[in-house]
Amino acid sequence: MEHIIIIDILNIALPLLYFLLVWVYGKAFFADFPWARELKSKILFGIILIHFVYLLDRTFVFNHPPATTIFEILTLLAFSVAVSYAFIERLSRAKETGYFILNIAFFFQIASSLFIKDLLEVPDVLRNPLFGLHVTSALLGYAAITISAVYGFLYLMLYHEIRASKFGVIYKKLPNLETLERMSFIAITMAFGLLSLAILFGFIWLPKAFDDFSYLDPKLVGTLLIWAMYGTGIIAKKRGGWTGRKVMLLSVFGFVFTIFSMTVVNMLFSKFHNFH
């Protein structure tokens, strides 16, 4: 019982916490506060562990991972994009576009703990722990997907504002195009590996999970697309020289292709990536 009153009131919380780190990073981005700019960091990391402590108390409580209904998995797509994020501040440095990144996760979290539902009732199929791997890896590859097409959005906002001698708020404050570029790229590198990740749990899950599975299913065929493309544009990168606009146009196509994937193909075409 106790377990379920801290799930509620972090339900609760969760979103008002994002929403205010939202606003922090806004006020470090926007109006330059000193303040914000020292704290933003440290309420970011304090937000992803209460996160965690309540995917954690879900698990446990509900006996299956938090990713059985859609209001789960936007929660876990919160946490990923949040942990994503955090990640690749800490890598780069480059601290300027957390408002853009997190608002994300914000809107995740809001509509997750309007309308998420607690139950103690799933297939047993679901309780199998490669599931939650597979899930978990499967979301943060995701996530890291939607931040390395923000990136690329954000690179051909500052690369046009350039093009056309327009140096406002967006040339001001946001880093520079290489910056951008580099942030975009240990992100998507990021999603290659966790999709791996993914692929293999998936892999070695499914036969314990179905017995008419198949390999050929189009949300399988669909997510190797994805890590091929990525995984082609790493090499493209490394060994063909491809920069600028060509890694940043790929992020968003990427993306694009991504959202189709997770959308129109699992929900008319998948057979067992549905479970309801």
Second form
Amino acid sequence: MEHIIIIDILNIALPLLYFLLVWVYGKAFFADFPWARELKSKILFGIILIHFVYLLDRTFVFNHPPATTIFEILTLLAFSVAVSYAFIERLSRAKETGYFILNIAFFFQIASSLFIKDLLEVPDVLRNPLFGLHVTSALLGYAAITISAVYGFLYLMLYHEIRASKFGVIYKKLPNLETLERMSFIAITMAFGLLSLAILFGFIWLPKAFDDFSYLDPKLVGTLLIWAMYGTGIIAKKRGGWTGRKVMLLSVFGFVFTIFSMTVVNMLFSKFHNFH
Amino acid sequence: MNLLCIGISHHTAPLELRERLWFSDDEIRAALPKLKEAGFHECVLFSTCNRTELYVFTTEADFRVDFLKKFLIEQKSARSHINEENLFSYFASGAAEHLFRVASGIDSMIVGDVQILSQVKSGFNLALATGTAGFFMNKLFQSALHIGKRSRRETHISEGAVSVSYAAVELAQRIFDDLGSKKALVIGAGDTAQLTAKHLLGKGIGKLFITNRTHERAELLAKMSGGTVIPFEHFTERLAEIDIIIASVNADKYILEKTDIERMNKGRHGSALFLIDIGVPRNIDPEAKDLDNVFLYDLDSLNGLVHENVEKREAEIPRIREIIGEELAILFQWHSALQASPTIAALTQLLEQIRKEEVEKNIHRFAPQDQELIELVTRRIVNKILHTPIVNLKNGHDESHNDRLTKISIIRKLFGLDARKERSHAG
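Next, give the form predicted together with its partner chain, keeping in mind that what was shown is the form predicted alone.
Now the complete complex, all chains and molecules, led by this one.
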């Protein structure tokens, strides 16, 4: 009972905390407040911890990974975006893009908190630990793709501002073009690794879990296509030295294709591999 | 506060006069002891391309302004060019405020100039080394340096490029992450090209090539900047390896056509190409701007950026004035506390308070008939303890001003008089 109260409190608190986080990152980016610059990464770390406790609590109380409904997936996605961003921020040491990325986490979390249900009864197949690993790695991978696309979008914005001689807040505050491209590439590399894991866990678990499993399921084919597309992009960049605006455009188009695969294909064509 | 500032700056005199009063470090080292011999307790002198300023601290009522003006002019044998009217003077708080304005960068020709702070600092260090900066100047200049740092930390006074050459380099930094891995080509050897080359080197450009129609001038610039000369007739052959081009030559037609840039761009796999055209008439075909991953800027677009930055810096001046006001208040509080009378009063008050507290705590241990005696005895003890320090503080006229201030400062520190004052203010 106590645990359910904690879950309910955190369910209300998390969107507010993400709002606070976005506000602090916004204050640092647009108003350049020193206290916001100082505190933002610490607040991000704190909220990631709280969110982790919330997800862990849900897993133990409801006895299944919080990935069985679309609204559980959304809170997991919000968490994945925050974790992936924190990782990239640490790797690249560029802290100016958080406002744009963490807004996504905030919107995912608010949608989740509004509609999430406390499900105690779920199919046994969804209690399997391999399912948890499959979904977690897939979602972290998709979060990294989202982040890569945001960096791609920021790159294109800055590219046009510089070429049009507009020297406003975007010009002044965003990292330089090469850094944005590097951050986008880090995110894509992370996404590729995580999707590889998701596919691996999926191929081990899915055939055992579903009687109507098919290797030709549109969702599987779509995911493999996304994986192959990003893999080719990484090789092209590493070996062929691809760089610049066109690569960033591809990153944004890759994201659009991923969203299409995740939504339209998932809802209309996939048979066994669907969210509840 | 017997502080005086005398000087010449871009506000009061044109360059041809300012340069007459410019002091080298050696000249400063020679001049300062003469002022000390003339009876000024402490003095600091510094010289930059836009100003020469002398700060003196004296205990005498007469500042001897005319003497000091004459001294500066005669030290540089500049009497035939400069007269006393070309020099400004500020007194007491006005002089401190002026120094603070200078250190903050708001008095500079280019508002927010970053160099002035280090120039003020080296002027002060020179006076310290010469033995003409003492207790008072130390506090004054430490406050000025603190204001300089606060201004740059708490405001945007030094942000954004305010010269065309620096704006070009700043733009390059918004495109490239690591200039150390980039190659730049300077076409031309004029002033702006030279300055841009200097700024690029300052930012650690990987490789700098220079080309010019007059080979000797290119060689000269290369020697000054550490670049490599490419013969003008062959520079287009090297374009494929270049990331940044600064073009500044006098030419009737474009020296780089759109087709040249297109050819350059082909083997670059989308890497950014940054082109700065500061030639009049323009040196690079403006249509090259439409090519993918090409960033082309001419004088007008760079001037626009400079103008915007200047306006932003000027908007920070009111905030800097607030900082100066805060630090002036602290300086005055410190200075007034360094007089003998307030220190004697604070010390007496402190010991009396300690006496009272201890008597109140322990008075019940004594018989009622002894209590009055205890009051009397403890008061006598305190008065006797205070007698010698008070006499010494009052009779310090035979000591140097510096020794006197040091003595008062030590007493205030030992007995925590300033901390106590702050606590009572906070309370």
